[in-house]
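Below sits a lone chain in structure tokens, taken as the form predicted alone.
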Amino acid sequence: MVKAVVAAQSADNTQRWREAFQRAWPEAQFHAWAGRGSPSLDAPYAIVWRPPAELFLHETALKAVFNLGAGVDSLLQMPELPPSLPVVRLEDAGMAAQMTEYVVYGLVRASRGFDRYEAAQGNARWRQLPAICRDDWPVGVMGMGAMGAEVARVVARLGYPVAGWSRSARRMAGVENHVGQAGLAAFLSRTRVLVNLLPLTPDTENILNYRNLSRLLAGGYLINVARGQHLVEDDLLTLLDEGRIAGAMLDVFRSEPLPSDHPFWHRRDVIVTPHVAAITLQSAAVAQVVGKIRDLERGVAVSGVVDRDSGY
């Protein structure tokens, strides 16, 4: 009988996920992680989201670990995670559509001036802004994985000029391709609305810094939906104060929840959302993980296995 241990950040969350997996595959055994004092389950699979490090010291029979999210940076940073243990990330599970909606909302709000309409309403002022030219609002997407590619594709269909930047070439119709450090400066200098969808790796940490953000076109706007550690927050605040960046829409932060005294909360040129750009849909995630465990049990290779060297 197939056996798996589930550890999803808190006891309540773990139990909800365990019950969902058990309903989806009654013939298998899904056990909630009970802590280091409990007997080892000798489970070949772990299904986790921000699990305790002790799990990997306690359950030594694991053949694969499934992460209940696309981002695996915090998991890979655990020294207790065996270096040879395959890590399988969640692929989409309803997140690409949500992420695209979020980005399109931020882009349209900035380009169409809906923030100014909101301010005008507060002053009971009837004021029509002129129509925009989308060519004046070129979008740059950093990170052209599954979600980045979908964002670029949809934004291009809306008529905005779009470019993608990634570590390796990603050819897409209607999307400019910029690659690696050699292509970063040119990518940024043609971009007005910068969308960050990069994985967090040592190479991408702090990439949204003063130097790079100051390369954006006049009236630049930042949408960060990847990781808070990509952004040097003080640099963004400085650029906003200098008028070199017009605004930002931020869903992720270095410290979450964002502290109540953080200056982002009190700026009209910054929109703060609480890490909700793309929320894992439980039913889709359960179906995906169950399908992959079934494949592994049959000796079939699965997609979504993380390359430890690249970090995604």
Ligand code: NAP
Second form
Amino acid sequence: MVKAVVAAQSADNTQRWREAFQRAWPEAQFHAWAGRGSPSLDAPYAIVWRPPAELFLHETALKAVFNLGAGVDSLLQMPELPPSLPVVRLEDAGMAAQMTEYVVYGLVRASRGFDRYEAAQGNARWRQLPAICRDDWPVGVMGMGAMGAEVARVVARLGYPVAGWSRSARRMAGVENHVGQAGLAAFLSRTRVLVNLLPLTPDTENILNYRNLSRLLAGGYLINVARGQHLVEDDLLTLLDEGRIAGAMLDVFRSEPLPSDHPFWHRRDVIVTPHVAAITLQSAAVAQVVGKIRDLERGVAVSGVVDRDSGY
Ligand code: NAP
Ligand code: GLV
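Form predicted together with this ligand structure, per the form predicted alone context:
Okay, now the whole complex, with that chain kicking things off.
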């Protein structure tokens, strides 16, 4: 009988996930991680989100670990994670649509001047802004994977000029393609609204820095929905103060929860949301993971296996 150990951030969460997996696949055995004091389950599969490190020291028969999120940065940073253990991440699983809504909201709010209408309403002021020209708002999407590709597709469909930046060439109708370090400067210098959907890896950490952000077109706007460690926060604050960046919508931060004294909270040119751009949907995630475990049990290879060398 197929056996899996489930470990999420808290005991309550772990229980909720375990029950959902058990309901979806009653013939399999899903166990909640009970700590290193209990006997090892010898489970071949672990299903985790920010698990305790001891899990990997205790459960030594693992054949694969499933991450209940798209980003695997925190899991890969655990020294206890065996180097050759396959890590499988969530692929979309209902997150790309949420991510697209979030980005479209930020983009349209900035381009159509809804922030200005909010301010005008505060003063009971009736003031119509002229119609915008979307060509004045070129969007650049960093990372053209499960999330970025869908964001780029929808934003292009809305009529904004869109370019994507990725490690390898990614062709998509209506979306300009820029590749690798060699393509970065040209990508940034044609972009006004920059959307970050890169995985956090040694190559992408701090990529949203003064040098790169100052390459954006005048009136530049940043939407960071990937990881806080991509952004050098002081560099963004300097660029906002200098007027070289007009505003930012930030969902992720170097320190989460964002400390209450952080300057981002109190700026009118920054929108802060608490890491909710795309929330893991339990039913979609369970269906995807169960489908992949069934495939592995039948000897069928699965997609979404992380390349441990590139870190995503
Ligand atoms: P993905 O499918 O793995 O796509 C990653 C993309 O980034 C690929 O297009 C890849 O290029 C590109 N890339 C990676 N390293 C690069 C580099 N050094 N230079 C240029 N391009 C690079 O990832 P995803 O599922 O779209 O998720 C992206 C990230 O979103 C996650 O890692 C996570 O951090 C974040 N996320 C945030 C939330 C939230 O609520 N805020 C929710 C879900 C996910 P190739 O195409 O050439 O491989
Ligand atoms: C959330 O941030 C994820 O990586 O799924």
